[in-house]
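Next up: just one chain, as structure tokens, the form predicted alone.
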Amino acid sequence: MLETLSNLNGVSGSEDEVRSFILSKIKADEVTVDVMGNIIAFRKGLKSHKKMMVCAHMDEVGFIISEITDKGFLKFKSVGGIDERVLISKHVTVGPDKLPGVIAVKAVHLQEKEEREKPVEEKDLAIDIGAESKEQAQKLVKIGDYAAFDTSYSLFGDRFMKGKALDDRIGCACLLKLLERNYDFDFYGVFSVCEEIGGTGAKVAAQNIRPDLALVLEGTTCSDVYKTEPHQQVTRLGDGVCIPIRDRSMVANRELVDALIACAEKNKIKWQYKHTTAGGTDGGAIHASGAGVKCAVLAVPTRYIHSPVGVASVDDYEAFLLLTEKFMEEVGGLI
């Protein structure tokens, strides 16, 4: 579920592919799609009313076509954070045909000395996708199709995973399988859109659903890499699933994070804590809404995230999977 997910293309706001797949294999009461392009998984409470949201983003980060040239490259803009030193070569698909491309840059023999020096900025680079002419291309691309990484998903190393958007791929397949159990409480399980580029997918769905509790499923920053001092590694690979207490977009409901903590111990869950403030998720614009909502995060730590391919672990995703489960038997004491 994992791979086919991570391989499918997804770049905000050109969420199709990823909705049309989980559509297929989602089992609920009830499945709608609001008009952002939300996908919402409705299973009806076995005791009570009360509502419980999970909500796992389909998007991805990309690019959007601005220019084509009259060379017949393509000029892009990027959707969502990503770093300007990882585009350069790197493989693309366009469109909904999935055009093959390559970023391109000028060659290093062909640069000037302070071309050298300085980062390669994202309007001196352009996808080239073999075209002749601005005539050719036109036939193939058009203003505003979208772009994506093309890297395909595969296990490696000891337990360990790559592949492209296992932020928030690895949130989608965790969700798919809580839907597939039913629950004392209400249940919405919300697929999102445009989470990277402000979370107004999440913000639609909450003001709509109105959730008295809410757990985001997510990918997360990992940086224990090369070079990274023991204090700056924000989390690391094989050391559990992440439960932050805070980032940029929200601080996390207290009651609910000890309540994570808690379960994970009971049941002998490996975990961690994300020790840095930096980055968003969904739980942003979801606690904030309404009268406020009790919210938490869960996420697997992810190497090179907002890149062509991100690192995770097997084991962190296990952990995932399996204390995100175990939550869910537990949490109705918390509505």
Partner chain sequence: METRKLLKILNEPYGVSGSEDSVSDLIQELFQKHCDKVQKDALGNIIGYIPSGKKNAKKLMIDAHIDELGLIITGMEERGFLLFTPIGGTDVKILPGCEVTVFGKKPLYGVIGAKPPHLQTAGEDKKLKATDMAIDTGVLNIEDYVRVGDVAVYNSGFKALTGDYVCARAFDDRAGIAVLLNFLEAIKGKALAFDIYVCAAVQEELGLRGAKTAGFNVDPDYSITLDVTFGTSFNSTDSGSFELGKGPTICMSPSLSKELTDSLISIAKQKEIPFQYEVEEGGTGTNAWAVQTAHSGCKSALVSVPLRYMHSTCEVLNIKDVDDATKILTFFAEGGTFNA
Second form
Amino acid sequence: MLETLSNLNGVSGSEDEVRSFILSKIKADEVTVDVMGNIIAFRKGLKSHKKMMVCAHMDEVGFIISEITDKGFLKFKSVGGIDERVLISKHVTVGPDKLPGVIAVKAVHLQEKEEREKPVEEKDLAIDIGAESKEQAQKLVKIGDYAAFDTSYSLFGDRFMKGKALDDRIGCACLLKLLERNYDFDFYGVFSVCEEIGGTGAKVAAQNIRPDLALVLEGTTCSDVYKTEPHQQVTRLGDGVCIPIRDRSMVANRELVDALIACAEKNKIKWQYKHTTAGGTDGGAIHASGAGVKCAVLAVPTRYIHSPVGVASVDDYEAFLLLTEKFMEEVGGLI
Amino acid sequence: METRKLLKILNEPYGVSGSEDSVSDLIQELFQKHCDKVQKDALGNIIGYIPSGKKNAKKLMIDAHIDELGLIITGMEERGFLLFTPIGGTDVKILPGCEVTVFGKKPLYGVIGAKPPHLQTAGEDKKLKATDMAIDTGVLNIEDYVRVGDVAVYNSGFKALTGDYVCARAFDDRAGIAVLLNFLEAIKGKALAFDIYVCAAVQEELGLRGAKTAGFNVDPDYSITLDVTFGTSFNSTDSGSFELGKGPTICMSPSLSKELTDSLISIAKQKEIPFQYEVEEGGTGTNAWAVQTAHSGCKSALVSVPLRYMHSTCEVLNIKDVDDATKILTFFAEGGTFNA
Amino acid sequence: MKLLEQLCLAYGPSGAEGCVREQIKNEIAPYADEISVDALGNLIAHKKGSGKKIMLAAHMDEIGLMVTYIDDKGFLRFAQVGWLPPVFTINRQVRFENGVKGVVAYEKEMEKELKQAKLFIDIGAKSREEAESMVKVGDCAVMVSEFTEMNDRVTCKAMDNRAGCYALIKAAQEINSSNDIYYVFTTQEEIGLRGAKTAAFAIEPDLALSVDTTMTGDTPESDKMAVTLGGGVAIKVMDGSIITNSYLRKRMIELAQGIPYQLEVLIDGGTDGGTIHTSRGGVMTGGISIPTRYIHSITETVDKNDLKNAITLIKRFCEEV
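Since we've got the form predicted alone here, give me the form predicted in complex with its partner chain too.
And the full complex, kicking off with our chain again.
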């Protein structure tokens, strides 16, 4: 499931492929797609009608085509925060037909000394699809088409996985699983759009649902890589599911955080803090919606997030699945 | 073989400079189909021989290199991170986010990671250095699988773009090898003006090392090197870049034989095969430089296929240019206008 | 260690290796059938045999300082012979072949980045005339240092590559093989692997092994490198001049069973193997390196056990490869 999800293209604003796939797999009492494009899946409460919203975003970082040059190359803009240092020489697929393309790079031999050391800026890049001319390119691609990294999902090393869109298809896969049953309370599963550009999807979904409580399922930064000091590592791969306290967009509800930690401890599930306050999630939009919503985040650490290849630990992912499942059994008391 | 298919096959095996065995095995097998004799020299060059049957025929050596860029492992860190240094002229800016295969005791997947930009301290100014990166293999007991000196290569294989445009990690110089192989097929059974030696050379990217010993072993009268040259892209300002699809380049340089070069040009003109003029003011940085001085001296020429994004993980060429280079070479070997 | 001390202290900058060559000649003579010196000054000791023709190469030259100009006051300006950055020479003593001694100094106060052009040698001369009676333009000096034992380690100038010469001589004493072995003590390695090039062309070996020193990555804040001092003899995979033959490398790892060894990838620098392996139609070439700290300084430091292991591996290579 995660493999298929990660390989689908769904750059913010063009989540169609992901949405269709999720709609074909989803099980719920009622499924709607709202005006923004969010999927809202509803499971009726067995005992109460208090509302719990669990949210995972369908979109991923990528590119939008902004111009077709005279020679048939595609100029683009990054959608979502991508480290521009990783762009050159990477493989992408363009548009709904997934046309193969590459991000052009000047041959190293032709670069002046300063150019060799300086990262290339996005404005100086273009995608090459092998078009002979502007006319030919225009037949194949339209301005406003999207491009995504061309990286396939697989397992590797000692229980690691890699893929282009683990952030946040990991959350989508988990949410699909949670939607397989009914709970004591009304349960709204939201597959949101446009998280990577500011959480516009989740904001509208929360305003419409007016939940009493919300949980956001995410992929989060992990920088436990070579040459990074321990205090800068944010999270460490393999150290368990991450329970963030606060980030740029939200202070997580303390009561919920404590309950998540207690639940993890009780069930002997490995968990870790997030050692930074940077980054944001759909939680930012959700917790401040309406009269305010108690909200927390559960996340899977992902190395090289927002790059062509994200890397996550299968163990962390399993801890994430288990903790959400256990927590859903207990959370009724908090609503 | 159909050029597209050949280019695909040639990009399957890996051949980092100094570790060319898997690609040289393939070339040896392919050469054997067409040559009377095939030998592998002490450095690993594959040299095939096709006699003309003519008495006192001159020796024509045609070479292309089989090695490609890659990385060599220099150390291991905790939790499966491997330190490396590039082999061959590498733009380290392309490395973060690259997927690679590490050839340890078994092939291992890895992705190259760098410290995230927001964690760099002031003064590090986002400059990318290979020594600040590591290959992330996710293998916790990595010492059991990998040793210092093992090599790694980029994962990107052959990929078709629009029309005649194709993309792969090692067209430099598997494109030249493709010309060489299609040339061998084309001259089969034809009368030849020369005794022909075809050479798939190793270690070009490290300083033309293979071509030097191959040139000594063959000691040709004439040599033609097949390599790639810079293709124009969307932002090319450099006059030393060439359009894709407009034919291979024939190089004019003080380090190349005017007689031989002129002859290639006149054949291309006579047969109406598209080509472009390339001019170098000194050495060409290709095997032509090493071959001509390897033994008793020879007249050398250089034919190149324009290639975009040379030395990256996504080199792009136009198949027509490969085919046109093959045609020029074939007419030349059959005699053409050249008086050997 | 007496022999190593003598070799290290001997005078022998690139292009003027006569003194060290004479010393080595005396040491190697008993183990060779034939000794010759070629046009570039390489010392070639041939131990005849019916087996494979093996060339073992260790360079005898060291880095030095060549006089380029003598000024009115008798100070000498100089050029580097081989890679010798100013920080290694400044305020050090130097010595010429004829015994004249001097000290290296820097103009005025030192900038953050020292410039070779601002260095000069003071040989105690009071005028140009006096200086010219002591040395001439083109004369070479070498650094002066003591040979010092520190625990299991020894330190001196020119350990690069007298340690290699020492290992080759010691191995020659022990080798018992029917192979046709050429012990070659090469010249001009530090200025472009030049001696080894002509020696290899003349000898046309089946196999070659270059024996040299290499850097380590085990001192505080040093550049990352997997080689450590005392970590065993290093089997070379790659440096700036060569990727060693993969078959020989595999064989050497097998032959090193039972003795500590490590694999070496040196990012810069070169060795004699660089010109040997591309000689004529190509030569299968391997490399053995002796880990050395502070390379090209007067405190080049090697470990006695590494040296011993290098000798063992050279011997096994000649006898069993």
